[in-house]
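Given next, in structure tokens, is a single chain: the form predicted alone.
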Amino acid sequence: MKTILRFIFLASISGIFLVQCRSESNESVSPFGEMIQPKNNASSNEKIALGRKLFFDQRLSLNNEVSCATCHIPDMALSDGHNLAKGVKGRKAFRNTPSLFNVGFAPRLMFDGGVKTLEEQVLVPILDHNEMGASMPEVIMKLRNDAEYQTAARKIFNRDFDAWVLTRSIAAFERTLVSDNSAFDHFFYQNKSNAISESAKRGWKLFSGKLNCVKCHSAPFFTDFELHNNGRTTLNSSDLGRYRINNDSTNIGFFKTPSLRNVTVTAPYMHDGTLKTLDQVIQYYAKGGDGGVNQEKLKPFSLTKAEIGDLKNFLKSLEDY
């Protein structure tokens, strides 16, 4: 998966327009339907090819250090595998970074859902002091004097390169990072029995059915793209949630449901990514969460051995190669 991943994105640097993985065979099996494209934002493949060379660009950050990709890497599924993400100069931003995939279909966006649009969403990084730590007109003074930046913004918008076409440019790319072709998504949606193991069969059935994990994490996206709280925040939690955007105390704790697409290579987990395995996130929900403020009735299972591995493997299978 790493080496296939690397290609595309390299690939995608070098200029070839690829929207998403696919098999050999080429065959779309996505569950997803039409991704809906914001009336100001129409795409094309020059403001996708724009966006992505921006994603890549260090010098949207204050010491030309840090890039989207450092956070988002390829290799990762779009995540780091760090609990924190790290910014310039060293900095902790605030929370754990999230894979980027399939955010194009997303009503809400951060772990608070306090963003609305990917447009938006690119300016939350640059300007924040732990991640990227720049201001947008010495952002925008570096790139406009890039003439190839210069040239594609006359070109594709119609004007100087600016903060209108550094989000939409980007938030253009983004919603090209699509993950549909699982081992799951040609078993489930095509009916290719064989495409997983008897052992991920079982661990769908525990998902969707004895551990109803499909509450939150439902198909085909797996998220339900709404807040929840699974008991990890107190009064005393650097992080409170959705109450950062609304200070209304009954949301504490909540925070937007990930997805489980490419699960498997996005650890750590928990906003905080305080979880670093698998194993550790079903001992969690096993015990039934810990009891933090403003917590959701989570109920405690047991698992057998067999059927802790049986569920993993399921998991695995949401992997897009």
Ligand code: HEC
Second form
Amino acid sequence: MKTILRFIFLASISGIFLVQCRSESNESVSPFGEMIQPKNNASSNEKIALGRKLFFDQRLSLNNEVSCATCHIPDMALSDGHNLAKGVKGRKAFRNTPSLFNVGFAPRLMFDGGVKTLEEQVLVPILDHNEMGASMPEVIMKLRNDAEYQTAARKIFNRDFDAWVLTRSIAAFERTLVSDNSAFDHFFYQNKSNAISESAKRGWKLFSGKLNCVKCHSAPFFTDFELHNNGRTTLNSSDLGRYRINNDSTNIGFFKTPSLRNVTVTAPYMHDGTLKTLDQVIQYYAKGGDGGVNQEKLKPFSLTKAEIGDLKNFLKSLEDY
Ligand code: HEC
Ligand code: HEC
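Output block for the form predicted in complex with this ligand, input the form predicted alone:
What follows is the entire complex, opening with the chain shown before.
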């Protein structure tokens, strides 16, 4: 009995010790919990490495000039700084390029939520006339001639390099694009009270309290991944949002809430990149939105200059280096 008790005692102290080590090391505990991996695409280091290589490979496009990373630029939190994305031959894409961080947690993809899985999504930009403008048979032929890809496909998937290999590998790579190590995470999830400034703390209070931005941009992802309408769409808009997917007029103007993690490096903003700065975004919400078709209720507010600074400092604390 005594030995058992001693064992439990020792185990519990060492348990506590391990927990403390973990939260003190750089390898922090993620606020997201575990990502659900699809059953038909188990991850492996080799698959991820193949996916990473493909993500940066310009041969996925019509003229071998555009890769996924042309628009999803690593230094810009995987967005591109353009109002509308630029694809092959300088063609303008339909929407603003979103960050891809934490996309492995998203239950639906694209601004209109019209694509369900990362595997499926890979095909969209490759085939889109204005993005990569390619055809699958052409892309597969080009890449199958690359001995490195062909060898990897045989080794990892036990088949020739094909669309299955391409989409599974890129999706596996995308699931590694996780951003959960911002100053705000240190402050909020690891209880490090000095990790963000007093101003950023006041900004968080505004964001989560009086302004209720968390209604849609909820922690820990700073998006609820749902479709919402913040009022920027008129009947003349070229992009009617969710309506494009289901033809339901009550869905005109609904777009998937973007995550605000790394928002300071993903300007310009909104599905069409029409708001250039965070100041413009804040002014937009302060007036209660444009009142577009089906706009949800956004209560107008007024902030002092100092409070706007606080809100921006909070948003900056969501940057992950
Ligand atoms: C020409 C620029 C461009 C290229 C090239 C491009 N994308 Fe995108 N990507 C976009 C735009 C714009 C959107 C938003 C599209 C929409 O909502 O309709 C997007 C959306 C996405 C999304 C959905 C994100 C979300 O949160 O819903 C994923 C995932 C993605 N792209 C992955 C890729 C992959 C993988 C490749 C390469 C095979 C790629 N993209 C190539 C511009 C690009
Ligand atoms: C009713 C839900 C809702 C509320 C409340 C809300 N937002 Fe949004 N927010 C959205 C949606 C939806 C979009 C994307 C709209 C689009 O693409 O046209 C968005 C876009 C944004 C963007 C642009 C992000 C990007 O990458 O393009 C920022 C920044 C933002 N919101 C900040 C805020 C702030 C700050 C508040 C509080 C004052 C707030 N939001 C309140 C739904 C909401």
